[in-house]
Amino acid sequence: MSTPLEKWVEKQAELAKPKRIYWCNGSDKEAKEIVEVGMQEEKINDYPVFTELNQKTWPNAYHHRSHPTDVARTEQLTFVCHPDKETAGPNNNWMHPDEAKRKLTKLSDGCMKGRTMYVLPYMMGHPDSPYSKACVQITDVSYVAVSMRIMTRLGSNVVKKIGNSENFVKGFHSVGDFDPNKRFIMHFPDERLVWSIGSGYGGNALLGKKCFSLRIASCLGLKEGWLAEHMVVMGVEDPQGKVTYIVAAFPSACGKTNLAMLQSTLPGYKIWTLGDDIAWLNVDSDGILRAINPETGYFGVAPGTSYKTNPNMMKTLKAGKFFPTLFTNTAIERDGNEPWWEGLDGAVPEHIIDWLGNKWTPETGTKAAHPNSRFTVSVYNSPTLSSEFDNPKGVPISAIIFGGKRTQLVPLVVESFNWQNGVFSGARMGSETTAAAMGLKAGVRRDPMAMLPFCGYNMGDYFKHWLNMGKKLKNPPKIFSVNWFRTDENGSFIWPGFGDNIRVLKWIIARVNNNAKAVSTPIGLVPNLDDLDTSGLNIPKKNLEKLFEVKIADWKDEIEDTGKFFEQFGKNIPIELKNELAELSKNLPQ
């Protein structure tokens, strides 16, 4: 008789019409042939799903070029498909259930014709861990598939664990043609239930990731007590070898990575890794705040990233113990079939192939790698990955961050008064933009607790669950906010940040163990001077001033435009946020 896994996976079947139904056991073995499939037999635009890099420079290393019209999340295209459009908030894209059933159905009619089925078992967290939670995902490209299995703990032995049970939550995925006309990534939070199609793009195929660890888990931890977020865990190990565990959000482009496996410039400090992108935060028995990363790697941004700002990553990326590493869409240097991109070490090689396969020179006018081109790598490469990253009952946290990018007005680091406070501040940031900055008005883009784009449900609600969650916590861990883009009166940054900013989490941490001062602002606690150590650095007094300054009277357009921002919420937004903006709008001079 066949489980209930077996009959979902043959309804989808039926549906999309495969060639083939494949069962992934999550073996090296099994994982080795999917390249080799990908290699061989499958293209993508004319060109293989996977090409071989340098094997000696970059171990285990694939290169995969994507459709050129299918490089990054299409948000527009995003939709959360609860019953009505007041649960899904204005936050969300939203489509009745029934409505996107029937759109789906019909693209989905013969999708996967002529290709494989993958079927691909996960578990998001640890297997023994209690917050973990079963999954399954098909797909019809080996892309998605070899890409699970590095981004997931992907095997056999979740299909044993989910056995007769209907407990699992279902991924249906397919590249379909990529017309991006035909393209739709729809969440149905009730049936724990994603359905992609048109997509090969990472956070759109990879449903484990932002579809399920954000959007459905947010959804699950609102009806179960929990907290799914965009967010760094990591460990902080001061010389005397105590190791403090926070938590970090930060909208993209803030240095979340580089942060979570920051090489520090203070002797005896250590950072140990265990995520740097989702954080599923429970409160255990005692009333502890703990933290899981669910996922098994990393999925970041290839430009940018070199030795001088994440030498770490860069060692992850050339360890080649686990199989494989995927770089998506950056160039390859055609003289050592490497893989390149701006920002990386060195100088700029003389022949280059960009992003779309052709040839390249610094004179063509346009980038040789895809500026959202992407890496994926296992998190067990990592030299500073935490002895705890497997520990099911997750790690206790003691601070959580909240940043954004402002080159004036926020403070390098401020401490919040309280939890209530601390919400306040996470549901009121945001980071600057340009007009060039994907397409976006230039101004301030809000995007509270860097969860805006992956909120499955209304925002007002969950700043609500936020506040509520702090109710259930014996010792809630302090809310600080950070700001490492302030600027002088010249434009240039005034502090250094990467490795430097443990400075910052060196007073952090001071803070949580009450081993250090503050100045109490209408907006925080700041460090005194003295109580940050800039020891080695090279930073006029005045600037380290500015670096703290709070001038309220600056505060007026920020005030007004947090009130505006939470007006689209309406009912929803709860009333202690509203008086923590008129406890702040109260101190402005009049």
Contents of the next structure:
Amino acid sequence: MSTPLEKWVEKQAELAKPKRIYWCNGSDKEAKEIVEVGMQEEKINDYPVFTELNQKTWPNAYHHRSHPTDVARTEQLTFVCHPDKETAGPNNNWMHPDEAKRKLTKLSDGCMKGRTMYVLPYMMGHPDSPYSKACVQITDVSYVAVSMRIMTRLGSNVVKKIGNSENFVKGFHSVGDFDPNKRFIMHFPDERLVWSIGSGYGGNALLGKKCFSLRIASCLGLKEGWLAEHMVVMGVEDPQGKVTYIVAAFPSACGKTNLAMLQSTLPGYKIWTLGDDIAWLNVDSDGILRAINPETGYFGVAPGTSYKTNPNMMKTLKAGKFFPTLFTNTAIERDGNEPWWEGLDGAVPEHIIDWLGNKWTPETGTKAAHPNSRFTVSVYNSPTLSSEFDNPKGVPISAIIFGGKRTQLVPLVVESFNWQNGVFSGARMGSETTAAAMGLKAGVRRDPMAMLPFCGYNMGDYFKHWLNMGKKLKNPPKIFSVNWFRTDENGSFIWPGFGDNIRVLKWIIARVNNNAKAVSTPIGLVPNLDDLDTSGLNIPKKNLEKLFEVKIADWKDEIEDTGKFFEQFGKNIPIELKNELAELSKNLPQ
Ligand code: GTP
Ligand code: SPV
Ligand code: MN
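Coords for the form predicted in complex with guanosine-5'-triphosphate (GTP), given the form predicted alone:
Below is the whole assembly, all chains and molecules, this chain first.
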């Protein structure tokens, strides 16, 4: 008798008609064989799926070129298929599940002809964690199979764990023929199913990541009383050795990975990394908010990563402990056969092949590495990995940070007055658009809690859920907003950022432990300039003041824009948030 899992796999194979079906066991040996297949047999756009990089300087590293039309998440082709549109909300593209399935069935018929169908059983979260979920993804490309091994706990033990149960999350993925017109990333929350076709890139294809761990998981969280968030999880150790755990949400390509691995410029402070992209937040039986990172890898932005900005990530990328480390759409330095990107340490090398495979020099006038080129690397390679990473219970959270890229308006750090006011500050978050998603208009877009592209249901209900979570907590974490990206009149960043962000964390932790004062403003509590540790920094006082300047006219525009954004959600927007908006408007000087 076959199990529900085996039956589901058989049914998918009948539709996709692969040459063969291969069940991955998650071993090292197997990963090496699959990379070999990617180098020798599989091709994308006439390039082998993998090429080997310099194993001496970059141990276990391989290069991958995606299809040139397939370089970032595609939000316009991403759908959440609840039975009714209102549940999906104005924040999601919606299609009726029946229509979506008809469309996908047609596109998937025979889509794996001549190819291998890899079956990937994996856990999101530690297998012993009460918060983890068993999942199975099907894919037809070695790159995705190997990436999932880095990003998740993949192995045959998950098949045993699922056993005869129907209780597993399903993901069907095929690169199809990469035709952007036949590309869809569809979610069926009621069935805990993701169906993705036509893209092999990141969040479109590694279905454990944004598709399951955020879009579907956010729906599960609403039902089951927890939160799935686009957040860093980290511990901050102070000079006395006390570790305070925090989570921080920033939109895509706005600094999560860099924050999660920060190398402190203040003596005695140390960061311990638990996650750089996704946090699942649960309330434990003592009323404490606990976070786990369901992933086991980093899929991080390459450009800008260097020994100067993120030395801990450079060490992670060079460690080569876990097989393999992948570089997608970076350039290649030809003489040494090493990955290269804009912002890497040292002079620009002489012989470079760009991400498209063409010879490149600075005079070419384009970027050598795609701005959304990325590395995929195991957390177990990381020198800053927290000793709590594999703790099935997760870590207790003392502070929540919301951030975005705002060259104007938003101060370096603001503490919310209370939980409700903090939820409001998250809900009105905005950020300037980046290269992490294709086809977005330049400028500021509202991106509540950095979840706009990832909340699998109506965000009005999501805000209510956040408010309710606060009521379940005995001592709710303090909520802060931060902005590293304010610029001066020349367009230069005022705040040095990166390792110096520890100075802001130091104040946040002092506030959490009632060891620092704050000044009240209409938008929240800000530090006394004397309480922000700027020792050794060369920032003139006038610039520091600029970092905290609250320009009333600009805030009035911001309030108006937030009001318009909230209106889209109609009756779903909680009255508490409308009240917060009215209160803020009233408290601004006329
Ligand atoms: P996703 O993986 O897309 O979710 O992105 P992320 O939020 O992890 O962003 P990441 O840390 O990769 O940073 C994205 C970009 O922001 C990179 O180009 C960084 O160099 C830049 N960046 C990160 N932190 C800072 C900072 O403190 N100051 C400045 N000026 N830039 C930063
Ligand atoms: C993001 O865009 O937030 C990412 C990259 O972390 S992706 O996996 O493509 O979603
Ligand atoms: Mn992300």
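All of these numbers come straight from a predicted model, not from anything done at the bench. Numbering follows the first chain given and starts at 1. Between two forms, the rigid core is the largest collection of C-alphas that superpose within 1.5 Å.
- Residue displacement note: Lys551 has its CA displaced by at least 2 Å between these two forms (rigid core superposed).
- Taking the rigid core as fixed, one finds a CA shift for Ile162 smaller than 2 Å between these two forms.
- A movement of the C-alpha atom of Met314 falling short of 2 angstroms is seen between these two forms when the two forms are aligned on their rigid core.
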